[in-house]
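Below you'll find only one chain, the form predicted on its own, shown as structure tokens.
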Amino acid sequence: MSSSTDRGGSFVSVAHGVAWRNLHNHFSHPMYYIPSLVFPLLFFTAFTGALGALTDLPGFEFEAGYEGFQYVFVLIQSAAFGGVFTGFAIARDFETGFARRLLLAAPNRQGIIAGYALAALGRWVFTALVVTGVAFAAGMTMPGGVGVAGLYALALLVNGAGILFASGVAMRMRTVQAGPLMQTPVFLALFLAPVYVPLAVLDGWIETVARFNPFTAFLEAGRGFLVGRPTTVGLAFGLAVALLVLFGWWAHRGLRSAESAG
């Protein structure tokens, strides 16, 4: 019993320590948190300002307006990249030697991944609050009421999948030069989904690719939550949980790779 309690306590202490350090470093340096804010805000302002006329297309019906339509994309995008950017922090920790010292000192190394995941969540929550405030200022409405909680729950799962994927890459490569390997797959998946118009309006090869893209289900479900017409909910949450399991295994194997490297 005491051994089990000790392991649980060490897991919590390691996770807490890693999360606190990462969040402290992140919010203490504008060079870290400003880019993570500018990226989604730039997308939101650029898309809503330049592409708002797309709502006049036949078949484009969305009660929350184009601001709401793009808000869901930007929220999901910020959740995914919140995890990816935390992966950069893991890679930096390996380059500075901190992560290797942590691997030697941590009594429960699974707590290391958990700590970075908590940090990614904290970073994303801050970004989401700012993005949401800007969206409301731009005229967005939320016809879905309390059902919008489903959108945030889905984004939280996407954030978790993002950090698990990125940590698996970072712990294998152990250098910030691995940044493109973390960013590019997520970037491509996001922009091969129905970003600018609904899936029903897409045509050609992009429509075919979008139908098999997990982010399409996330966006469709999120937009449904926003306007109070839930759709593809089971598919979206099922895919999100599947990605968490898959990338959880990927991150675990990455941790083993880092341990083996010494």
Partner chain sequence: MREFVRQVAVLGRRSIMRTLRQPASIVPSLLFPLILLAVNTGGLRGATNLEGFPTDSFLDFALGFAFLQGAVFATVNSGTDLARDIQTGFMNRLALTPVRGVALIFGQLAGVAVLALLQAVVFLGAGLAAGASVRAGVSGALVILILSFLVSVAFAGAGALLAVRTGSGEAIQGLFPLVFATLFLSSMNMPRNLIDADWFRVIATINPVSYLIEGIRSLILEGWNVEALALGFGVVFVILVVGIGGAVLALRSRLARV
Second form
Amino acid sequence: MSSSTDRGGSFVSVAHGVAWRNLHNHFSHPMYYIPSLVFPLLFFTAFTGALGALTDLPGFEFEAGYEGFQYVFVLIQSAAFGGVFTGFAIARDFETGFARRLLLAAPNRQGIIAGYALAALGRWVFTALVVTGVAFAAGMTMPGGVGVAGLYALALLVNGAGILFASGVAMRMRTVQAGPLMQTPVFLALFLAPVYVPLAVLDGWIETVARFNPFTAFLEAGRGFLVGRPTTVGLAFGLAVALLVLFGWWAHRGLRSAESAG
Amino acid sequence: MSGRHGIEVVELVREFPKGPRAVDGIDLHVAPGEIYGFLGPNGAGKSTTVLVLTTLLPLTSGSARVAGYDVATQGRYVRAEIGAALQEAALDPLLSAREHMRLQTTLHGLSRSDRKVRGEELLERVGLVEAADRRVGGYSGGMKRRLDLALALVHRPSILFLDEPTTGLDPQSRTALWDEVARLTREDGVTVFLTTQYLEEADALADRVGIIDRGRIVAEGTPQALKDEIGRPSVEIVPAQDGDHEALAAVLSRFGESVPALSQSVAVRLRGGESELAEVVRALDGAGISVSQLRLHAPTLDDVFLEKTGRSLEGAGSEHGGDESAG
Amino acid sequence: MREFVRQVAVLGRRSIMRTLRQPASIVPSLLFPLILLAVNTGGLRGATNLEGFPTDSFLDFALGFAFLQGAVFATVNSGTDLARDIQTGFMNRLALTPVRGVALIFGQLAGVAVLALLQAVVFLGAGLAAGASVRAGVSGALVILILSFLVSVAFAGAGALLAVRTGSGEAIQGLFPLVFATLFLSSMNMPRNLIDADWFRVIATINPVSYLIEGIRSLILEGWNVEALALGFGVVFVILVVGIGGAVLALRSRLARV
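Counterpart to the form predicted on its own, namely the form predicted in complex with the partner chain:
The complete assembly is shown below, putting the previous chain first.
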């Protein structure tokens, strides 16, 4: 009994320590937190500013306006990229040797991943707050009311999946040069979804790709929550949980790989 | 011109904006063909002095002439006469040693035929012929330093500046570099201005040593003359029983002033020199203090530093907290 | 003069070798603009149905942007390389030789210039292979190559200026989002006359990047539009002069050689 309590205690304390240190580093270096803020804000500004005319296209109907349409995209994008930036932090820690110190010192190594994940969550919550504030300032409305909580729950799961995916890559490669390997697949998956117009308005090869892209379900469901017309909810949450399980296994194997590399 | 001139520095000051006075009115005279060791802790002002003398940093006041040229107004002529290997071997990890040579010889304006001959000659001299086509990124610290030195010699400079050339090297690489520097002076008559924080380096290599602390030169002379100036050896004694520590200190204080020592021992600089050692032993015997270890230390450059600054050279840099990288 | 040419040549050789020996910096600069071109062409195809859109092929419309995105990589690459030289002290080594500041900057840009040429050929080739056509013909395609090459070199000059001013590779990398933002806040995805939001149209109009894209785009969509080309070349020359001139001056003051 006592040993299981100890294990639980050490898991919490390791996770707490790692999370504190990462959040502290993140918010004390503009170089780290600015990119995670700039990209969603930039996408939001550039897309809503330049592409508002797309709502005139036949078949494009969205009650929350183009601001709301793009808000869902940047929220999901920032959640996924929050995970990627955490992968960068892990890779940087391996390069500087700090990760080895953690592996040596931490009584519970699963707690290390949990710590990084908590930090990533904290960072994303900050980004999401800023993005939401900007979207409201730009005139976004939320016809869906409290139902929009579903959007945040979904984004949270995407954030978790992103962290587990990127940390799995980081712990296998153990170098910041692995950055593109974390960034590119997430970037591609995001932009091969209905970013600018709804799925129904897409055509050609991208429509085919988008149909099989899990991010399409996340965006469609998220946009449904925002306007109070839930769509593809079960599929989106099912896919998010499946990705969490898959990448959880991927990250766990990554940790084993890092441990065996010494 | 260079054949008759070394380095002449008068009241040199370098102040950083909003920063410390890194060099605070130093005078230097380095004769042609001499190896001058500039010794001091981190942040003492060694690198700033080198940057000013190599024309890479403007001086704030005072004057400095290198190879007969004014560093403030005749930088181009100074640079033609000097070679420099600055702190941290500044090499491109993606280029090979031979490619570095090609770049350096071309920028120095050597003719096409000279470039190849000179490059190979220098690679041979520093023992890098076999590794010459490998990228420098994979070199050891010692190989990088040797290449750095070879690159500094491309245009046959009459004066060579070496800024902490052996920091971070293993003893074998360090000795190899010392041999090469000594050979340069002996065979080619090159004047060497060498900064170091290693006492043994200054002691082994330098004809004369200047000790710098907080931007000021606190002592200068040949290593032997500086040590002779201190003149007296010190004796360090470890009592057999810990309880005798205070009694031991009381007895030894009669023979000279105390100097820093390990925590379990007591050390004093012998007022009467080595001949007083027998007297010390008799006094300890008389006081009933048995001795576990007794060591007699000849004066070192660290003693000189201690005498002049009141601090030991080791660790003095952190106390000062200056910025050696900035100067 | 001969000495100057020799200095530029040997420094340029080094810069080109560095570039070619870092595939990690070449591949993304070729790949990312093509990926973005592909996803935007697919995702924004519907925009061609808007009334007044200048073409029915979004690929033709978007192709110009790929060249600009390639130029952003040029900025970051050249800035990072130069900043690394400053950080490692390599610049001091060069400064102790009789090399001139202008030669240092020109030489440094040679690697970027080679990459820029490669990018321009690849982007144009990929665009044509995917079905794009250049209304201005073969000579127009040649002008596209020239203009996009100049844009990359001009941006690289600006990167060099930032590198010399900051002396930090990390600062250059940190500026990447800012440079990227400048691209996005232009007419890259929509002709200026079809931009709904007034504030965005104003930003896109004062953003010089719009004129660079529109210069290239005019050759693809319209043929020979003298005004668009004059604006494109005019803007690129201003950036060239400010970037490279500024970098040379900044280098002179950083080296503080006398």
